[in-house]
Amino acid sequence: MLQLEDISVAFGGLAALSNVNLRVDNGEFVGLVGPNGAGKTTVFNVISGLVKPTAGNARFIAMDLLKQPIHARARAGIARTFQIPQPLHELTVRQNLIVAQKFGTGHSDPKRIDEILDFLGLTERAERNAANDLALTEHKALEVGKALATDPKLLLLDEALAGLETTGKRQFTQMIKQLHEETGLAIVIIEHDIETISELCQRAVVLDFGKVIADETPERIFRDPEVMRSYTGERSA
């Protein structure tokens, strides 16, 4: 489904990813994992098409990825979430979810707008304005609510969450590995907890600075010492 081949980027003189290849099948489910600035965000500004690479080769499906614009690749299934949420002001949720999903899909359909409204347990709030009347929890669940809403193939959640304390963290754990038993979507995501790594994904790819430095199941990943001494910052003398 997706290929990136060898995929850097600079930003003047700091290479932020070098010679990156990650693969992402039909209906997998893949943790992106490593230390704070090893380049994961990067990743997923290079598949949504805010960041442009120096060098490298991307594929969704059969498209090259590199040559399309941004509205392009959402109308051809690339979703995503930002760590931070970002509620269009002044918008209520439903209204919010509706905007996602004519810029995803090009029209609009209020059955599947009620039914992303249900699975996230965001109906009763729907009319609430979404920038200042939701929880925590309630923005991250938008910010889920918006990516579905263009009908995606291939999800990528960006830290969806940081943030969240014990409980919320558990639920929204549930909530995303239901979304994928019940969709098949393909996910991406970007997240530190090892446990929550374990418990969704199929595949974990690790990343320090900027470099690929171990693609396996998560129970081989974290039994890497490679792996664990990036995780806690220790490097070889």
Partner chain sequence: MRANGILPAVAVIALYLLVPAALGHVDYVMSLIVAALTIGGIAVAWAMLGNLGGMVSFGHAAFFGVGAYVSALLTLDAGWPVFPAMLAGGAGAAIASVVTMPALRLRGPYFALSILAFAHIFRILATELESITRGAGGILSIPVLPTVAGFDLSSKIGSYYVILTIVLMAMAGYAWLRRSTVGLALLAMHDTEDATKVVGVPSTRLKAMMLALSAFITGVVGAFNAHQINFLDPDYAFSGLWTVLPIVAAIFGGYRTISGPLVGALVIYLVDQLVFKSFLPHGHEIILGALLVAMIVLSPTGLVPLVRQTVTLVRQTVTRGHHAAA
Second form
Amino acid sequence: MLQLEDISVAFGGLAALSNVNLRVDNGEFVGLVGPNGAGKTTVFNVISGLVKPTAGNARFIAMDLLKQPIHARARAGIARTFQIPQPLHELTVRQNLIVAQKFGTGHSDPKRIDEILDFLGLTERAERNAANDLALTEHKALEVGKALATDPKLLLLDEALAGLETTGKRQFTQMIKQLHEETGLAIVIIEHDIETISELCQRAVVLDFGKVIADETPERIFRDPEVMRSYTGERSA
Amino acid sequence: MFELTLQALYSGLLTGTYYALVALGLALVFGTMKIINLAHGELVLLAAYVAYTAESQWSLNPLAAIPFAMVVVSVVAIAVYLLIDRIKKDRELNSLILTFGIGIILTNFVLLVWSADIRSTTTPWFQQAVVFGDLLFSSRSEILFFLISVALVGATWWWLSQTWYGRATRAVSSDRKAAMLMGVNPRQTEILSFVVASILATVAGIAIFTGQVIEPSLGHALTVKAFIITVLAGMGSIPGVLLGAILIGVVEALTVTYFSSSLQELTGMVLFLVVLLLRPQGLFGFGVRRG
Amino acid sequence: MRANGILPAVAVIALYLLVPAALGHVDYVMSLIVAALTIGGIAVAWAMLGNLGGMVSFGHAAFFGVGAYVSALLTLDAGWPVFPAMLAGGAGAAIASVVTMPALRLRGPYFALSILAFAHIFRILATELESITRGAGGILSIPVLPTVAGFDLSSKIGSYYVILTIVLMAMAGYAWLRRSTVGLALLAMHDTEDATKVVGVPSTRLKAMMLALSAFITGVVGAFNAHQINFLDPDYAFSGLWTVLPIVAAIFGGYRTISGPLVGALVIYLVDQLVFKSFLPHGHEIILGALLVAMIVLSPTGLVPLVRQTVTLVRQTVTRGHHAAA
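Next block, the form predicted together with the partner chain, ref. the form predicted on its own:
Everything in the complex follows now, all chains and molecules, and the chain you saw is the first one.
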């Protein structure tokens, strides 16, 4: 459903991504891994439209992705979360979801909003100010909630689990797993934890220095010493 | 017609240089603080009126009034800085409204103290004609301040690129946090940029007082003009500011020559909008200011 | 919370019934109130753009002037009745705002000042395009507001009702918009624009819509003014005062509230005209500038939120007092 071809991104002459190819099929769960600064978030930014690539092509279903403005991509079914949660300011949790649903899908469905709140355990927090009155786990859940409210076909999760303590992480992982199994939604997740990737993903793509260095099943990837060296940040001179 | 064009180019060049002084001050403050001081033109006006008082009350030559005017303008500028410094939220937009308010205060202060009458120097020396080759007409004031302005723009450029304080100022404008790590006190450089802007504004004010006429509404017009020039120049380019200022001066002079003086303001505005919309990085710069 | 619903209703009734009953016979005060409401209308439009669109404009005089000219010329040269012409004036201002829309790509200060540039350009065009606008000499004897069902709307009280209705309708529309999903999205765009875009909010389109709406309201107010004073010239219609006074009013009253701009306009304009002007005939705007500075430095949210906080505080203290007594 999503196909990136030879995507390159440069910031002020520095290459952030070079010739990245990425394919995501219907209902697939893909892990995007690699050391800090490898360009993982930049890949998400290219897909969601926040960053314009300097070269390459991208297709989503039948759409030439790069020609579309950010909001049109959301409308077409691409949803993402931010690594640092970005709740919509000045709004309550419920209003966050209402805005996402109305603009992401074009219609309002209060019942669906209640379902999402319930699924994410946010029902009791629904009327709170999203920016100021939430704990970290709740902020993370709201990130996913906003994305789900747009009724996506492809969900991009940027370190949705980072910063959570063990129990929270466990619950969150199960929740995402359940989401994937129940809806058949295609998901790409950026995540450092090998166990989580192995548990969730059918395939993992490894980025290093803006290049794809491996694209395999998690078992194979985490057995490859070359990949693991780059993954843990040890680099031979 | 050729003579008229030549004269227009010449007059535009002369006015453009003092426009450059005004615009440079605005750009300096924008560089360090990322805010546009909408009361900047009023500072220029204030200097001009201080010179007027010095001349009419104490029979002081307007040039001798410069140091005194500098002190007055710098004090007011530092007061403006201290007020801006108190804004904590939504700094960019609140500071715009704040300095807009200060501009209103200064304009009306000038109106209350000096009345709405049009003033100019009464020292005849400044107004005497300087003619080159029976073709190019100007006044002594214009020639004098052309030279002073070019020298001051050069000095500012030298200061920013060659001295420690100047480099610190540039460091703050490009990366505030990094500059702090390098031991630069950003507050100090911010105040310094206001003071340097005041010095430039003072000289521009005296240039206008001796070469043209002053009235209370001039301050606002100067702020707008200075802003237009910085947009043409692209923020952060000193040669660009000089070129942009001369471009505005020349275009205005040509408009007056070939069309009418009532259209003078329009050409500057249209040029501003065309550049802003088509080439937002400025004619001579690389800055980006899209949202 | 209940007071929030009752207070506006009481205020509206007072504005429609009490003010004309109490002051209707004092022509001078009535005309000051009409002028204050005119400023208030622009202030509401300006604040709407600032609060929901996150944009500060220094050129609302442009939309005021365009509205005034379009309406005046339609009634005079095309024989339109006054009220449809006023709406057309608003539409004209909204269309004029489309010309300024490329400026929406620009960040805060650049946007603010490019709208100012447009205001200057429009003024000069109104002066130069003599064949259409009659040039610097201005337009005389613009048709007055009509008589409807035997009630002369061109009288002091009549024009009071017209401008009051315009302003209150603008405020009602603003309140409705702010509660709508579009309004929520606009509020959120203020601080978290990327996050709103990635859930599908077409932010530039919404901003453009806000600008057009704000221009429309300002244009209608400008048109009202033209038919109320029956005279127009470029320097008057595009005067910087139509920008300055509404900004001061909105900031003073609180530009992020619905009622703030109107309250601000009434307080500022009436105090300015009745008090400041009496001891400072020229240059009394210095006090307006000082107020603007003081509000930004001391209470950037404005008067209405300040009063609300104080009232809540007093109420709490009083209730606590009761509890202590009991």
